[in-house]
Structure formats: structure tokens, C-alpha cells
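Here you get one chain, nothing else, as C-alpha cells; it is the form predicted on its own.
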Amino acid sequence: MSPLSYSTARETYAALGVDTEAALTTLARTPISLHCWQGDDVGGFERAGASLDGGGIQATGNYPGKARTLDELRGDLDVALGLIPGKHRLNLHAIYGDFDGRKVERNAIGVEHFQSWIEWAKTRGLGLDFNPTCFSHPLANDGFTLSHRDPAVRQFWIEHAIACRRIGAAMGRALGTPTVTNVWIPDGHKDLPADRQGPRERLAAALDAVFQESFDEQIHRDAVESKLFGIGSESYVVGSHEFYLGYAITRRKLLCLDMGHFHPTESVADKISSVLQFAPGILLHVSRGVRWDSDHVVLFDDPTRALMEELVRGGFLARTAIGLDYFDASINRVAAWVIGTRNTLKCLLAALLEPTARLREAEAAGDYTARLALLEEAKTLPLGAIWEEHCRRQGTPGDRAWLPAIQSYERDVLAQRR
């Protein structure tokens, strides 16, 4: 996109009193924390051949040249941020760990296992998240950790996720960004339980027992998770919305609102301004379910535009964090980070370059006429070059560009490994 072409764009944004200029600053300066996950299926490294067994998660195809070691998932992430605009973050769950084929129980993990991410994401700027892994473990197997029954299993549990904690606190110490470590659990019930409220009172337990260390906000921030149902939870999740909604606020915690874990009709957008009223943050899982919660690559479609445009039209933006949670197996793995990336910092472009004040203005004076023609107008504002300029200044790729690189690794590199 010639510089002509941007400098149309601005000059029709400014004429709605938009500055394009700053909308490129804090596109630039927002970070999006990309999933480890999507390079190789979930899978893993605490033992070779590792695949998902138990706790809800399922990827679903069988496109070939998944990642199968540390170094494989290491540069086929390398490809993708080369064509993704911006400086952004990794996001990593425990069983990623450099474990050089040993094996170590989770709740004996330590930073030491995940010291060459960290020099990793040194040499590269980026800051690095971080994730218990309570699923894909024998002690998963019923369904139930935090939560559990059985105080020994439980107990397990509760030691795994404070060792999170603490090496999450070592990335941000080491990195100079806090990382955030979110807490997401799988349990719940198939069919009717006879007893809801045992669980959780065991899960606000077992949490209060994992956060009792405390660490500098500045290296490290805490979130809950939630869902509404999951594959073997379809009748009752222990931590749903509303149990961490309250945990949340009343434990001060970031709250996660992932897109997949909701009812396909309900708007997670509409969720951030009342959640922040009372919470100190959000994490955001970007995602796509189609019919559940199957991660789909995120789309420029309207549920993650209507996202960022609340994050920016409240001005929440500094008190969220933004992360990326889908696993296609469907497709090309590399291609499939660029494109979700991609696409969700375009919403927030989108948003970005919203006429806000305009729209505001429209809705005080009661001009409920004026603010729906407006909203629609935008719609077809010159976004694409203003796209393409972030494109260039970030030295990336435009969006016809970036598929020829990725053909060209996956002819050469992800189409050898058998």
C-alpha cells in the first residue's frame, strides 16, 4: 500500500475526528499473547508421543508438519511472529517444559524447566504467560483436580498450580513484564449431580490455598477461568462464570473471559464493562465456537470486533490482557497463529479508528437515527490502509504478502517431518 494510499485513509478519518496516528501508536504497544498450543495439538513435552487424554480438550484434524519438539515449535513460532506486526507474547502451559526426556511429576516442576523459554523470549523482546496443566495426567482422569474428592489428589493438585505460580513470577522477574498465569480447571459432571455445592466450596478452598503466596504485580498478575460446559462436563462445570466472577472480585484476581466458553448466543463483549465495574482486570481468550467450544482460528467477524470495540470505547485496554486460545488441526499450524493474530489485531484497529466521540455525541443529544447511520458508515472506512501502513512500519508483510512464506516453509520445512 503506497504512502498516498494511507494518506487518503487519514484524511477520511480525520474528517470524523478520528487520528489515525494515535490509533497506530496503541496498536503498536498492545501486545497479544499467542498459544503455544496450536503448534502441535496440545500435545506437549512431558513424554514423547504425548496427545490428549482426558479433561474436555479436543483438537480436531490432521494436517501434516505438526511441531514434535521444543526446537520444531520454537522456529515454526519464530515464521509466524515474523509475520504478525508487532511485539507481542507467548503463552505457555506446564507441560511445555524443557524436561530433556526426563520425567517430572508436575507438582515438582520448577523455573528450571522452562529457563530456555525464558532465554528465548529475552533474545527476542517477548514477554512470556503461563498455564497449570490440570488435564492430560492420570489424576485427571475422573474429571475433577482442584475440586476433588480426595484430599491427596486435591492436595496434588494444589501443589502444581503454586509451582505455576512461582514460575510464572520467575518469567516476569527475568523478562521485566508481568506474566499472567491463568487458572483453568476441567472439572464438572457428564450428567445431573445430586450435590453442587461441595465442589465448589472445595474449589474456593483449594484456590485460596494456591494464591496464599503473593507476588509484586509488577512480574506477576493471577486469572480464573471459567466455562459453561465442556466434552465430560456437559451438565455441571464446578467453575463456572459466576463462581469466579465472585472469586474474582472478591480475591481481586484478573477474571478470564475466553469467547469459546460461553452460550453461542451470549456476548462476551457485553460482559467486559459490568465484569470491570467491580474486578481489577480482565483476561481476554480470543477464540471462535462455532457450535461449542471447538477454538476455531479467530475471524474478523463481529463478536471479536464488538471485543475491542468495548476495550476501547471504555478505555479499558490498560487494565486487559490479551491472549489467543484455539487449537485447528484442520490446517496449516503456522498459518493458522498468523491469521488468528492477524485478524484480532485488525478489530482492534477497527475499534481503534471507530469515530467514538461522534457516535457519543449522536446518542447524548438522543440522535438514536444519526449514531445507527454513523455505525454503519464506518463500516466501509478505508481500515486496509491503514492496516497496511501498520504493516510496513512494523516491517511485516502486507496481508497479500505473508502466504507466499508461509507455502514456501511448509514446502521446505513442515512437509519433511513425518
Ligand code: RNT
The other form holds:
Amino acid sequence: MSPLSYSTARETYAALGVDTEAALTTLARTPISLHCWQGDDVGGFERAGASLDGGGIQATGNYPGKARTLDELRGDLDVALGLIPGKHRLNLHAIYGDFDGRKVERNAIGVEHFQSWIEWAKTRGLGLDFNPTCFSHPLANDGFTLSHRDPAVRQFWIEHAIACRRIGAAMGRALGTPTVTNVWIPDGHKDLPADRQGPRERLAAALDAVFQESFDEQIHRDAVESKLFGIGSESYVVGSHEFYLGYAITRRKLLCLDMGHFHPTESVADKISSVLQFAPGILLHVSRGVRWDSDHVVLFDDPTRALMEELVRGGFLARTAIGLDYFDASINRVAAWVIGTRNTLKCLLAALLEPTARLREAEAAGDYTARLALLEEAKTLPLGAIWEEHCRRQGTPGDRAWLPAIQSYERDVLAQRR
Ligand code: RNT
Ligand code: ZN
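Starting from the form predicted on its own above, please write out the structure of the form predicted together with the ligand.
Time for the whole complex; same chain goes first.
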């Protein structure tokens, strides 16, 4: 794309009162937290060949080249990050520690198992985020963790989550940017429960135990993630939306909104300005459910655009942590990171380039005809030229120019992993 296309596009936007330079500055300053688990189908490194087991989530597909070791995952991430404009973050799950072939129980993990990740992030100028892993474990096999009726099992997961928060805080301290540690648990019933209340009481108490230690918010923040249903928890999920909305508001936690965790006709975008009236902040799990919580790669689509529009219109970017959560094993996994992250950024850019002031003028004047006309025509403004300029300034290949790098990496590296 020539600089000429950028300056023409800039004028087009300026005529609508949109400052493309301001948009590019905000875009360059907004990190997206890449989820490590796209690289190996949520397997982790607790033992060689570990794979996702239970928890009501599933990665489908068997595309060759999945990362089998820490070094392979890091190599893949470096390739992906090199093809995504801007400085971002990495979101780790507890099972991705550097365990060096030793068995470490989940309630015994410590920062020492994540020191090499901290060094890795530091040399790349990246922030880290974190998650307890309350699935793929014998003590999670019957579908309950923090809300388990057996106090010993509950205590195990409480200790795991406490250990994770300490690791998260150590990451934030070492890297000088707050780590968000997000608690998601799979707990729920396949069929109709006779007691919906007991597990929720136990979960609230367990979470209070987990969150007893407090950390400076410049170092560490907590998030809690709700869900509608999972495979094997179709009839009842303990940590529902209402549960965590109440919890996040009363305990001053970030509420994690995963785009796959609501009824398909619900708008997650619409929730943001309601939640942020009361909760201190949100974490987004940008994802794409197809008919169910299928975690497909994020697209430049209406739900994702609407989400970003709400963050920008409401001035909510400062109170929002943006993370990705999808795992597609049916295409090149490194490309899946690149496609989903670039699309997320592109949706954010589109939102930053919206002629919001004009739209609101029309709205305030009761001219809903002009509002609708401009809203629709804004869709075909020259977003692509501004995006290309962003890629150029960030030293990253533009659209249609990054895929060859993935293809040669696939040939030279991924295809050798057999
Ligand atoms: C599961 C949740 C959760 C997980 C990750 C791996 O439905 O979305 O965020 O996807 O923790
Ligand atoms: Zn999620």
C-alpha cells in the first residue's frame, strides 16, 4: 500500500471528523493477550504428550505441527508475534510451566516454574497473564473443583488458585505491568441437579479463600469467568453469569466475558456498558462460537466489531483487558494466532475510526435516518489503507504479505514434528 493511499484515506476520515493519527496511536498502545493454548490444543507440559482432558471444552482437528515442548511453543509464538503489528501479551495456563520433566502437583507450583517464561517475556518486552488450570486432572474428573462437595478436593483447588495468584503477582512485579489471573472452573452437572444452591455457596466461599491475599493492582488483578454450559455440564453450571456478575461487583474483581459463553442470540457487546456501571473492569475472551462454544478463530465479524465499538464509544479501553480464547487444531496453529489477533486488532481499528461524534449528533437530534445511513456507509470507508499504514509503522507485513512466512515455517519446522 502506498503512502498516498494512507493520506487519501486520512482525508476521507477527516471529512467525517475522525482523526486517523489518534486512532493509530491508541491502536498501537492497546495490547492483546495471546493465549498460549492455541499452540498445542490446550495440552500443556505437565508430562510429555499431555492433552486436553475433560473440563467440558474441546479442540477438534489434527493438523500436523502441534508444539510438543516449551521450546517449540516459544518458537511458534515468536513467529506469530512477528506477524502481528504492535506489542502484545502472552496468556499462560498453569499447565504450561517449565517443569523440566518432573511431576509437580498443581497445588505446589511456584514462580520457579515460570521463571523461564518471565525471562522470555522480558527480553521481548511482553506482559504476561495467567490462569489456574482446573481441568485435565484426576481431581477434576467428576466435573467439580472449587465447588466440590468433598472439602479435601475443594482445598486442593483453592491451594492451586492461591499458588497461581502468587505466580501472577510475581510475573507482574518482574515485568512492570499488571498480570491478570483469570479463574475459570468447569463445575457443573450434565443432568438436572436437585441442589443448585449448595455448589454456589461452596464456590463463593472457596473464591473468598482464594482471594484472601491482596496484591497491588499495579502488579496483579483478578478476573472471574462465567459460562452457560459445557460438554457434560449442559444442565447446570455453578459459575453462571449471574453468579460471577454478583461476585465481581461485590468483591471488586474483573468480570471475564467470553464471547462463546452466552446464548447465541445474546450480544456480549451490549453487556459491557451495563457491567461497567458496577464492576471495576472487564476481561474479554475474544472468541467465536459456531452453534455452540466451539472456540473458532476470531473473525472480522459483526459481534467482534460491536464489542470493540462499545469499548471505544464508552471510553472503556482503560478498564478492559483484551484476551483471546480459541483453539482450532484443524488449520496451521501459528496462522490461527495470526489471523485471530490481526482480526481482533482490525475490529478495534474499525471502532477507533468510527465517526461516533457524527452518529451521536444525529442521534441527539432524533434523526435516526441519518444515523442509520452513516452507520451503514461507514462500513465501506477505507479502513484497509489505515490498517496497512499501521502494519507498515509497526514493521509488520501487511495483509496478503504475512502468509508466506507461515508457509515456509510450516515446511521447514512444523512439518518436521512427527
Ligand atoms: C472455557 C473457558 C476458558 C478456557 C481456557 C482454556 O470454556 O472459556 O477460558 O477456554 O481457560
Ligand atoms: Zn474463556
